[in-house]
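Coming up is one lone chain in structure tokens, specifically the form predicted alone.
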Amino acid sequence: MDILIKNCRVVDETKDFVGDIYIKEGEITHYGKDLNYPCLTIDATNLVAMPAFIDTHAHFREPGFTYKEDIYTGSLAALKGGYTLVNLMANTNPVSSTLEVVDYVLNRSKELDLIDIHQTISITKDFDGKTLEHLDYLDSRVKFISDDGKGIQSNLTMYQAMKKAKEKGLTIIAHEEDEEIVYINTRLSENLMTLRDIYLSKITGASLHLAHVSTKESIEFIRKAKKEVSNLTCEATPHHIALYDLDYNVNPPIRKREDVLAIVEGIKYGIVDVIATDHAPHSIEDKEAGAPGISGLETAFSICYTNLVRTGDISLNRLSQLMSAAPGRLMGINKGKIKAGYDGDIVLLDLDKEFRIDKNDFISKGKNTPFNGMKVYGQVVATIRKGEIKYNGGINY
């Protein structure tokens, strides 16, 4: 579909100007000033156009737990949050340990035609903590492997998994949690496993992506390691950026203010590579029973914009890099930049819009959020995927 976005502030990781974007047959073909094409035209005066966001870490719960979320509701929530691509974790039922599950998820996503989805495969078969043979049968559609929600407890298993990942060109997304230590000290649990996996990735040469980094010590480990380990990346979540000293059940936990300050410093100076939501929706009953997680797709941009850009810690360009360009590079796709030949995935934003987060307005089935009632800035007005308006929160055309 062809679409022309006019009179907007155009921002990505390197650009910031007022002008127009032309999308032809689903791809960005031209951007600049005073463009005119005979096609659907959006007057985006006073709005900001950025590359749509990419989430490297989300849970849509399908197959198996669709009372919490499903691919349809998760996709709609993603669009409302400005996302057009999400990477789904493997803790479904059955566990995503086979290409049959990948086929199911991708076929369902194609049928809905709302967003693009990548399905992660588990590191160990059915999360058993030891079996790796299923990795030999993966095809090129799989880029990431992860036992997210569970740390790989065995040193030998993780070493062997990294060797396989290196051979097959896969990236390991590591959930850093020592199950013997976590009930004694959650900080020590994360830090020990982070150190171990950084060292194993250095030895094996495997690409390692550290999920939801939450401690100041882990940030420091990563900072030092990046001086000599080129295949290391990490993510931070909006809730670990914006919250501290809060008793809200999420894994890893909400930490202390000193940890938040370290994460923000890591974001400022390039230690943190991407912001990922760890969107983890739950039913009210499951949450009350202690299930950890936050429903995060619909609030991620406004929380990050409010707590990082409006505070002066980073530029809007850097936020675009964290939420779009860097995740796009990690996934090896033509998304995340406003550049000719890239997918025509654009989010339109009203940065001056002030509002309070209301969990009852969530499209996601999961209403579990510690941000309910919080005042934030930066509202998603529309999300465009490959030239098609998939979410319209108030634009006229």
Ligand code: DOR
Given for the second form:
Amino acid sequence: MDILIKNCRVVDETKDFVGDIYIKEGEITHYGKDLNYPCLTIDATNLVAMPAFIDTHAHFREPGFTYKEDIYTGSLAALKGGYTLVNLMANTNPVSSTLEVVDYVLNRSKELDLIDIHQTISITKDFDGKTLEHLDYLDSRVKFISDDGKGIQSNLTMYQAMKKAKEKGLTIIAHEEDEEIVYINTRLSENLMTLRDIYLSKITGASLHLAHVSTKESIEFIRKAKKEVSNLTCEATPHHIALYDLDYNVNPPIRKREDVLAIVEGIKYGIVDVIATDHAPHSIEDKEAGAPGISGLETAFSICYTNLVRTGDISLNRLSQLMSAAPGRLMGINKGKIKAGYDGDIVLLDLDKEFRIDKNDFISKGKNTPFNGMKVYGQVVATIRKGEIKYNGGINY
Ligand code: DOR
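I've shown you the form predicted alone. Could you give me the structure of the form predicted together with the named molecule?
First the chain shown before, then all remaining chains and molecules of the complex.
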């Protein structure tokens, strides 16, 4: 699709100017001032155009738990949140341990033609905590392996998984949780496993991406490690950035104010690479029965914009880097920047729009959010993927 977006503030990790973006046959070819092409034209005066967001961490629950979410509703929720690419975790039923699950998810996503999806494969087969042989049968579509939702308890298994990941060029997304210690101390549980895996990645050379970092100690371990190694990245979630001292069931838990401050410092100084939603939709019944998680795709931008940019902690460029360019680099894909040759994936935002989050407005089946009723700024107005308007929350053209 060819499309011209005119008269907006164009922002990515390095740019910030008022002008236009031209997308031809799905790819960005030109950006600048006073562009004119005979094609579908959007007047985006007073809006900001940023590269659409990329989520390294989401749960769409299909196959197996489609009463919580499915690929269709998850994709629509992603678009409403400004996302055009999500990486899905493996805790489905069956567990995503085989290329059959990858085929199924990617075929469904292709058929829907809404967003792009990467499907993660589990580190251990069916999350059994020990079997790694299935990792010998993957193809180049698989970039990430993770048992997210569960930590790898055995040191030997994680050591061998890292050796295999290094050999096969896979990145390990690590959910850091010691299943014994977590019952007495959730902080120690995360910190111990984080330290172990940073050390294992150092000695194996495997690429390690730490999921949902939530403690000030973990931020400190990562800060120190990054001085020595280049194969370590990490993500923080909007809820661990914006909330503290709150009893809402999510894993890892909402921590203390000092942890939030450490994460925000980590974001400012490049310790945190990526903001990921950990979109974890659940039914009301499952939530009441103790399922941890937050339905996060539809609130991520406004939470981060309100709590990081409007506070003066970071620039909009840096937020774009955290939500688009850096995850794009991690996924090795031509998305996440306003650049010729990159996919024409753009989110249009009304930054001055103030509104209250209402879980009943969510497209996601999961209405589980601690942000319900919260006043925020920055609304997604439209999401464009490869030059096609996939979500329109109010633009005329
Ligand atoms: O709160 C969480 N929910 N944390 C996880 O790691 C898994 C997720 C889920 O799948 O529900």
